[in-house]
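Single chain ahead, by itself, as C-alpha cells, in the form predicted on its own.
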Amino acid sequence: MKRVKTILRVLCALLLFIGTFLLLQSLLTPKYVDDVVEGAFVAEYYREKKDHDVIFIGDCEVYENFSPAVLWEEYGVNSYIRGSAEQYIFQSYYLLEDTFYYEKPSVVVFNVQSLQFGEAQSEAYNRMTLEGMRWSPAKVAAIRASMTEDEHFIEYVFPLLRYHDRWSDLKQTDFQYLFHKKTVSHNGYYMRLDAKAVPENLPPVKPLGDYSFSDRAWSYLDRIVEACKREGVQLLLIKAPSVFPHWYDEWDEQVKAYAEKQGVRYINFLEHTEEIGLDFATDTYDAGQHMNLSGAEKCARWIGRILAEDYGVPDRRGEEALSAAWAGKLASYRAEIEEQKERYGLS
C-alpha cells in the first residue's frame, strides 16, 4: 500500500509539472492577434471545413492580394489562402503536402516570388509559418528544411524553451486568448482598407550580379509540380502584382521557360494591370508592396474568371450548407470593412 501511495504521489507530481509546463507554454507563446497578426494565419486553416476547390499558397503576395470573399460572391469558388509572412518555397512545399493530407482541391495557385530565397532568412519569419502547422511528418520536414544556424529543433517541439523570457512582453491578449484563438483573417486573406500610392518617381532598380535562382529553390518548385501531378491537382503559377520588391525580367524569363517545360501555366499579374483595372495610386496601402482591399478584390475578380473558365472550378453557390457557411464569413468580412472605414476615416 505504501508503494502504491508513493507511485500515486509521483504521478500526481508529474501531471502537475506537465500541466504547469503546458499552461506556461501556452501563455508565453505569441498569440499574433495584436500588431503582427500574420503569425496566426497558418493555424487558422485547421479550424476550417476541408472542402476547398482552390488553395493559394505563398507569402504576403497571396494573403494580401486576393480576396476569397469575392471569389465566392462572384463565381461561387470556395477557396482558402495558406499564406504566411515571407513564406519560403520549401515551406510552401511542405504546407502543400500538409494540405493534401486534409483535402484535394481542384487547383493550387502558387506565387513564385519566394524563388529568390534558397535558404531561410529569419527565425522570426520561420516561426510565423512553422509554429502554426499541426504536428505531422510534413511539419517535421518543414522545420528541418527551414532552421537557421542558431535554431534548435527542440525549441519547436517545446516553444517554452524559446519564449521563456517573454514575461515582460505579455499583454492582455496573451491571457484573453490563452484557451481559444481569435480569427484574424478571412479564409487566409489579410484585409487593409487604407491607401498609400506608389511614388511617381521610383528609385532606379539595383542590378544583380547573378539572376539565377538557387538549385535548392528550383528543386522545391519541382517537388510542388510533382506533388500536384501525383494528386491529380491542377497547378497555376503566378507572380502577384507587387511593385516592390522588384521582380526582375531575368527572373520572369526563367519562370516562363520553366512553366513551359513543365506544361503548367504561369501568369505575371504585372503584365495585366490595365486589364485587371489596378490603379497603383489607390489600390495599394504601402506604396506598391501589397494590395489594399480594392486591389485584392480586383485581383480576385480577374483570377476568378480564369479559374472558372479555364480550370473548370465549379460554382457552388447552390449548395445550401456551404452557402450558409459563407453567409457567416461574408458578414464578418463586411463588418471588418465598416470597422476599418471608421478607423481610417474613410467614407
The other form holds:
Amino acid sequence: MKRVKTILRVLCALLLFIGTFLLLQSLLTPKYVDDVVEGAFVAEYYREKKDHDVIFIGDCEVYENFSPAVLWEEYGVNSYIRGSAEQYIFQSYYLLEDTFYYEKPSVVVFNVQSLQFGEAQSEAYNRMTLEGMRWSPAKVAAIRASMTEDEHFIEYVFPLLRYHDRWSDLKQTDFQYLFHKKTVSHNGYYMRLDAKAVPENLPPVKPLGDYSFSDRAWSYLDRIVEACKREGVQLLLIKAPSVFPHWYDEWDEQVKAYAEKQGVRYINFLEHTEEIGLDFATDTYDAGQHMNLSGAEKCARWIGRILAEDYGVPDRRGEEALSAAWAGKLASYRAEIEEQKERYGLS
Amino acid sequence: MKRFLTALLAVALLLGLAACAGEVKEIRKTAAEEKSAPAVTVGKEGSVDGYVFRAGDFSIAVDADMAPVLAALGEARSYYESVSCAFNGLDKLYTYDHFQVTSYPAPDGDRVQTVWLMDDTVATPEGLRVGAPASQVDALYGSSFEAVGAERIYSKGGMKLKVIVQEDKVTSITYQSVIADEND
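Let's compare: the form predicted on its own is above, so bring in the form predicted together with its partner chain.
Following is the full complex, with the preceding chain placed first.
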C-alpha cells in the first residue's frame, strides 16, 4: 500500500511538473497577434479544412501580394497561402511536404524570390516560420536545414528554453491568447490598406559580382519540382511584382532557363504590370516592396484567370459547405477592410 | 508530501527559467541589431582600422553613426526606405551624385551599412576608381582577398571592401559593414 502511495505521489508530481512547464512555455512563447503578426501565419493553416485547390508557397511576396478572398469571390477558387516573413526556399520545400501530408491541391504556386538565399540569415525569421509548423518529419528536417550557428534544436522542441527571459516583455495578449489563438490572416493573406507610392527615382541598381544562385538553393527548387511531380500536382513558378529589392535580369534568365528545362511554367509578374492594371502610385503600401489590398486584389484577379483557364482549377462556389465557410471568411475580410479604413483615415 | 511537491515545482521553474543560462538574444530584433555594434568614430578628425571613404574632407566609415554623415553630406539626390519584412526599423538608401550610402537601424540610432562608389568621378583615398585596370587593384590592395564570382572582398578592421572586376576593369567599389551584411 505504501508503495502504491509513493508511485501515486511521484505521478502527481510529474504531472504537476509537466503542467507547469507547458503552462510557462505557452505563456512565454510569442503569440504574434500585436504588431508582428507574420509569425502566426504558418500555424493558422492547421485550423483550416484542408481541401484547397491552390496553395501559394513563399515569402512576403506571396502573403502580401495575393488575396485568396478575390480568388474565391471571382473564380470560386479555394486557395491558401503558406508563407511567412523571409521564408527561405528550404523552409518552403518542407512546408510543401507538410502540406502534402494533409491535402493534394491541383496547383502549387511558388514564388522564386527566395532563390537568392542558400542559407538562413536570421534566427528571428527562422522562428517565425518554424515554430508554427506542426511536429512531423518535415518540421524536424526544416529545423535542421534552417538553424543558424547559434541555434539549438532542443530550443525548438522546448521553446521555453529560448523564451524564458520574456517575463519583462509579457503583454496582455500573452495571457489573453494563452490557450487559444486569434486568426490574424485571411487564408494566409496579410492585409494592408494604406498606400505609399513608388518614388519617381528608384535607387540605382547595384551590380553584383556573382549572379548565380547557390547550389543549395537550386537543390531545394529541384525538390519542390520533384515533390509536385511525385504528387501529381501542377507547379507554377512566379516572381511577384515587387520592385524593390531589385530582381536582376541575370536571375530572371536563370529561372526562365530552369523552368523551360523542367517543363514548368514561370511567370514574372514584373513583365505584366500593365495587363494586371497595377498602379505603383496607389497599389503598394511601402514604395513597391509589397502590394496593398488594391494591388493584391488585382494580382489575384489576374492569376485567377490563369488558374481557372490554363490549369482547370474548378469553380466551387456551388458547394454549400465550402460557400458557407467562405461567407464567414469574407465577412471577416470585409470587417478588417472597414477597420483599416478607419485606422488609416481612408474613405 | 508538500515539501516534495514544492521541491519539484522549484525544479520545474528552475529548469524553465534557467536552463538556457548563456546569453540569449532578443528574438524580435532585426538581424543587424542581433549582433552588438561597435562604436566607430569618423568625421573630419576620426579614424578607424578598416578602409574609409572620404567625401571631400569628411571620412565615412561603415558602422559609423549616420547622423553626422548626413549632416556633412547634405541633402541626397534621392532617398528610399526599405522595410524589413515583419520587423520594425528601416534600411535607408541615400543616393548622392556619385555614390550611395545605406544605413541600418542599431539600438542607438542608424549606422552606415554600405558606401557604394557608382562612377569614375570618385575614388577611394588609396586611389582606386571605377574603370581602373585590375592590376591597379592588386597594386593598391594586394593579392590577398576572397573571390566571389567577379567580386574581390578585402577584409580589414572588421569591415569589407568589395571590388568587382569584369573584363579587367573595376566596375563597382563598395565599403560594406560586416555587422549588417547586405543579405541580412
